Amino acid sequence: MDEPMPTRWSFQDFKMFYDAKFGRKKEAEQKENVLVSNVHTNGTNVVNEEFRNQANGISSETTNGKPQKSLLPPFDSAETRALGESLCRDIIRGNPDVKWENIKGLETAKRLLKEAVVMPIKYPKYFTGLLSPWKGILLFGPPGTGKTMLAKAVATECNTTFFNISASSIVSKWRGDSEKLVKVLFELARHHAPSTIFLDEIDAIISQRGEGRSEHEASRRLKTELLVQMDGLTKTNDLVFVLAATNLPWELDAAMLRRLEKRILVPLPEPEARRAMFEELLPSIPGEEKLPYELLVERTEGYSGSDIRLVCKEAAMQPLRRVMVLLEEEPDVVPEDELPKVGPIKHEDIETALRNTRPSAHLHAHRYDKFNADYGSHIVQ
């Protein structure tokens, strides 16, 4: 059995932690890390290696034999350092594992994203001077069409530091902290450049400003700081992208639209994309009845990607429901190895699924088309 971890710190351990936490200079010959105890739910104290490294401002990972840069930049106060530590939780360290080919359709959106984000990172030599990369990109379109999936593909393919930011990340109940969080966020992004800041549902953060909209003073200060930081990105050579997504692009402030230079429509899936989704989610089983893909594509006009997934889920539930009827007649619980086999999906199951699932995003499709015609980015052949 492993030896129990120490439950008390030595004076030297506490001194090292105090110096790292409050920004004092660490001695060059220090090689050992701080032991920081993290109380788990079972009441025992265990050493949290990752937090210890973060507290010292170092990273245990190496690239090509060289240590990576510190987790936090040299902040000027303990307060901003604490804010930076809270924002570090929003850095996606794992790989979302979403590739471009996993996203069916949306060829125009994928091509524009590659042009705006991927190519400047892979070939920075070409993107200088007037061709400097776009700093702000907006993905807009009906809900459930794949905007967040595209952001995950960017995080997977670009190999950048990816900050997944929502309103809860940068809004604080303390006066003045929200603006400081925005400033610290962009300092962190520049420190870890190349990096991508993903602002999901950005309309909740920076809707239109104006006295007639009953806007709170704290909200206005937050919006102003975000606009200032985004405009300030052009003053540095660090590669920092702001990738935003929204279902309500017409609610955004005009100043934010100006800073989001690339505005990419993520539309409802085309017939070819819908067929590819159905063939992947409901594959035909050899020897069984072939599923009516043409009928599915024809009957799902105006459905979003999430609606199509619900149709497939509903169709797959029909054979399971037939099995559940049999199981309900049994007086006792059937052992797992004696459970009946779930049958294949039939043509009538598809009809039932189509009747029970309605589209959720087709009513405002014309508004997205109009916004795209007025403000959107297009591919010029």
Ligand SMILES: Nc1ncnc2c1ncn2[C@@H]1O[C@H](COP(=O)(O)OP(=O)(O)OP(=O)(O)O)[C@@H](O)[C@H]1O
Second form
Amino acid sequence: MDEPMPTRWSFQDFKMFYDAKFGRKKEAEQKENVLVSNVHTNGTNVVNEEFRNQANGISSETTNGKPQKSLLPPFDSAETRALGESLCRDIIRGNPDVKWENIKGLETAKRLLKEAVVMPIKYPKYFTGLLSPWKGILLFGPPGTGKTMLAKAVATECNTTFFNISASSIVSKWRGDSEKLVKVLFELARHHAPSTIFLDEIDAIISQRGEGRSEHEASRRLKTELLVQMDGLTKTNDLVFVLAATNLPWELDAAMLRRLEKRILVPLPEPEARRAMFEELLPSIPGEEKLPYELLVERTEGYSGSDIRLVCKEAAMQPLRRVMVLLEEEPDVVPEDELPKVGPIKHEDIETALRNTRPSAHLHAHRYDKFNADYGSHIVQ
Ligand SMILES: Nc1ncnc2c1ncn2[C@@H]1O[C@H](COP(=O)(O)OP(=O)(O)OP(=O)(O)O)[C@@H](O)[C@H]1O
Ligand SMILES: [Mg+2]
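The block above covers the form predicted alone; next, return the form predicted together with this ligand.
Next comes the full complex, and the chain you just saw is listed first.
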């Protein structure tokens, strides 16, 4: 039998109801108190166990042998400290495992990047005075041509603290917070120097200021803070680099462009680079029919690196499709060790793949060339 509902509420019932309805706010308040009290009791060093562990992890990796460094610099308030902690999650630890050899072609871009970032970090002695390193570097080019890959290769090759910042980690929905985030980010980067701040898709963070009245006050302040901080970098000897990537370079503010002094075009892949990609993604198997690499290279003029990946995937899918037709005729699920073998890729599979994959980025290629001619960095022999 069901219990009748109480007609009068006891204090306990009331409390349960209240917690269920308004409890969340109370909990948050409690959490905040805990955080603040932690900061008070632990002094300005490391907030809690988790961060202490992380701090050990990072210092042993990046400062090999040198005295250990805490993960966070001594911040002046609990608020900036909390922002600093959230940015720490964007530090790439270990390495993203992209090597220069994994990136096909793009020899000019690689050489300019090595000259601008890798060498000054490895041999700071040469890069002083007039030759002090470029602090702002922009990678621009059509989508899917390897800009993000290049930045990751920099992170892998030169063992610096690497901050991987995208628009989502820097644009806070709280008014005014983004601007503080930027300030804290640069403070963290200086604390962990040498470091690289990678701003991917920078056009999303900063586009031309003051376009009509549509621009939000808070986002204008964010941009201004970024400009001020980047200006600060050029005046000091701290090894902090800003590496930015975009596929809409013409949307950048003139002031931002001035601070990104080194502008490197990452173009669509040349025939040799395309061939290298095909040979890596669709390796020829000894004893099987040789794949028509010449044809692939010829027919993919204007394809980006990621388009080429799609062509290869499509081609490799065809033999699997043939197997799947067979499997669909089976009444039951075939056990794993009895599955039929997937055959080799045939000539017509390549044709099908080429027909079904269209280039996505070639239409604007000339705009990038023009931007490069007007603003880009070149290798002068
Ligand atoms: N030069 C290249 N060598 C090898 N693979 C490449 C190259 N360029 C592009 N790719 C392939 O394309 C994929 C996308 O590359 P990436 O993310 O670096 O492009 P992106 O230039 O950052 O594009 P977006 O501007 O859209 O962010 C890579 O994961 C890789 O598989
Ligand atoms: Mg990218």
